[in-house]
Amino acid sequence: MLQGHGIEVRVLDKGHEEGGRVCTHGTEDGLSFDHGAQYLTIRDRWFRRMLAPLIEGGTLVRWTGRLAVAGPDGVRPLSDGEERWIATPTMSALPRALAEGLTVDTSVRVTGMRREGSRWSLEHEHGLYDGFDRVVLAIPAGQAAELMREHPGLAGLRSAAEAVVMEPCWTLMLYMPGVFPTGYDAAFVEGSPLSWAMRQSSKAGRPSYEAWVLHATATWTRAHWDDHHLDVTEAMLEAWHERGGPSPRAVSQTMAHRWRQAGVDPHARPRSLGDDEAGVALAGDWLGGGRVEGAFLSGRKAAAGVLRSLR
């Protein structure tokens, strides 16, 4: 969003690849799971305009799996008219495509910020990046607040970030031989420790083996955050079994993952926060309702603010 305006942009990402929670986890024995964002919506015209080339090129496709609601009274089909999109062949393909043409340094964890005159330097575990006119912190709210802690001039932005409560999520990835007839490919789960279940093979480009991703609710995750992963696995498998899933004994491989900052208030309107004088802006899904689309719209607003301040 800034690169085409004659501005040099450098992206620092603590992950080993771009994308954050828009990602895919691969195992040593060849299994893969979209264990973060399961899909995305495209409601905003600017978001659709940016993604149009990826849709035309086949990187983004409509997900057409059978959707359901799994509750205490059974499973019922769900047809809500919402368009849901996935990246192919994995969710990681989306951020990888969006990063083309950008300078992205991965596996860089920024640990501090220094103000030197009108410019910023960013400290990381192995050294220092210096000479930045503007800094956009497109990271979870708590991490943004921590980076601004030593700068009194950023107290307003820090307070806004500290006021945001991000929700955690235990995620379970599982594989079983054969095919289990759940009657759905993905389900919103109600009245359960689980909130979501999705069959990987229902997504275009994925292998046909029976692999699923389960997400726990934020409330249950918070209560069981420090539990051993085997106890979490057992509880989540049993909860799924109670909502139409297979017997836990039918599952042959599992892997549990904790997302510390997985979601936020879904009703938040997309926005950004910034201090033009200090040259710092905040963006992210936590300023946009927790969705991929919200993260984009927040980032777009932050980019517009940076352009305005530089003019």
Ligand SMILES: Cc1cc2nc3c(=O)[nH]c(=O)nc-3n(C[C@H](O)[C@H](O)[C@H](O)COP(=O)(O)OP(=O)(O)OC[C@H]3O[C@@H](n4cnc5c(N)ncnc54)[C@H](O)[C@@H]3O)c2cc1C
The other form holds:
Amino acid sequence: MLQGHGIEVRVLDKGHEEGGRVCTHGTEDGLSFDHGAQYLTIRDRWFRRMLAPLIEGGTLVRWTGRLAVAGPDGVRPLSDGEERWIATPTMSALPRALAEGLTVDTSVRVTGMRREGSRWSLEHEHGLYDGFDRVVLAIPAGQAAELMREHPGLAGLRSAAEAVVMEPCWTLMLYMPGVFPTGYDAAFVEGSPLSWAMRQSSKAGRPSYEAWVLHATATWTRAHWDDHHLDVTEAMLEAWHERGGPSPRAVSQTMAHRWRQAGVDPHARPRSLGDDEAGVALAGDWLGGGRVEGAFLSGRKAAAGVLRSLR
Ligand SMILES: Cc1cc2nc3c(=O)[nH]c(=O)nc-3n(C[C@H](O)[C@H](O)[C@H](O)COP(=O)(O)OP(=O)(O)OC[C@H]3O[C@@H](n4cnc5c(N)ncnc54)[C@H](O)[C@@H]3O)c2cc1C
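So that was the form predicted alone. Now I'd like the form predicted in complex with this ligand, please.
Zooming out: every chain and molecule, the one shown earlier first.
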């Protein structure tokens, strides 16, 4: 959003590719799972405008699978009028497309910030990036707080970030041979350790094999954070079986992944935070109301603040 305003932007990301929690996990056997964000909403008109070329080009398409609520009383279809969008052929196609034309340095974990005169330098495991007029920390709240720790001038921003509670999520990716008739392609799961189940092949552009992603609730994840991944796998498969999923015996491959910061507590916050004098802005889903769209709205607000401060 800053690019194109005569500003040179450099994105540093510790991931091996850009995208953060909008990502896809590929296994050695060639299976692929969207194990972070499952879909996105496009309610905001600016978000829609920015994504229009991706919709026209087919990178973003509507998800048209069968949605349900799977609760203690059984499975009931859900049609809530929400448009759910997915990237093709995998969710990571979205950040990849959005990063086109940007200078993105991946596998760079920023470990500290140094103020030198009116400029910032960013330390990372292998060296230093220097000479930045502004720094936008578009990362989860706890990590932003950690990077600001040594700067008393950023105490206000730091304490705002420290007050945020990010929600963890145990995620189970699984494969089974054949086809299992669940009666739904994705379900909000109620009264269970699980919160969500989604059939990967219900998403356009994915292979047809029977692969699913299950999410545990934040409460259950916290209670089982330190459990062995095989115990977590067993418990999540059993919970799914109780909500219309197959017998755990039918599942032949599983991978459990622990997200420390999947979502965010629902407290209302300003969309972005910044200190113009210090030249630091904060953005992320934790400021934008959660989720992919919230992260965009927050980033847009932070970018507008940076532009204003540079004028
Ligand atoms: C399991 C799960 C399911 C979800 N389901 C949905 C869903 O269905 N719909 C939806 O809209 N949202 C969903 N979300 C939430 C959505 O993924 C996030 O809200 C959104 O991706 C947040 O974007 P962000 O840019 O704020 O943060 P992130 O996506 O976390 O991006 C932050 C980036 O900063 C990098 N980074 C962090 N610290 C450093 C550092 N020190 N140095 C360098 N780089 C750093 C990370 O590598 C990452 O790439 C889900 C998330 C998870 C985990």
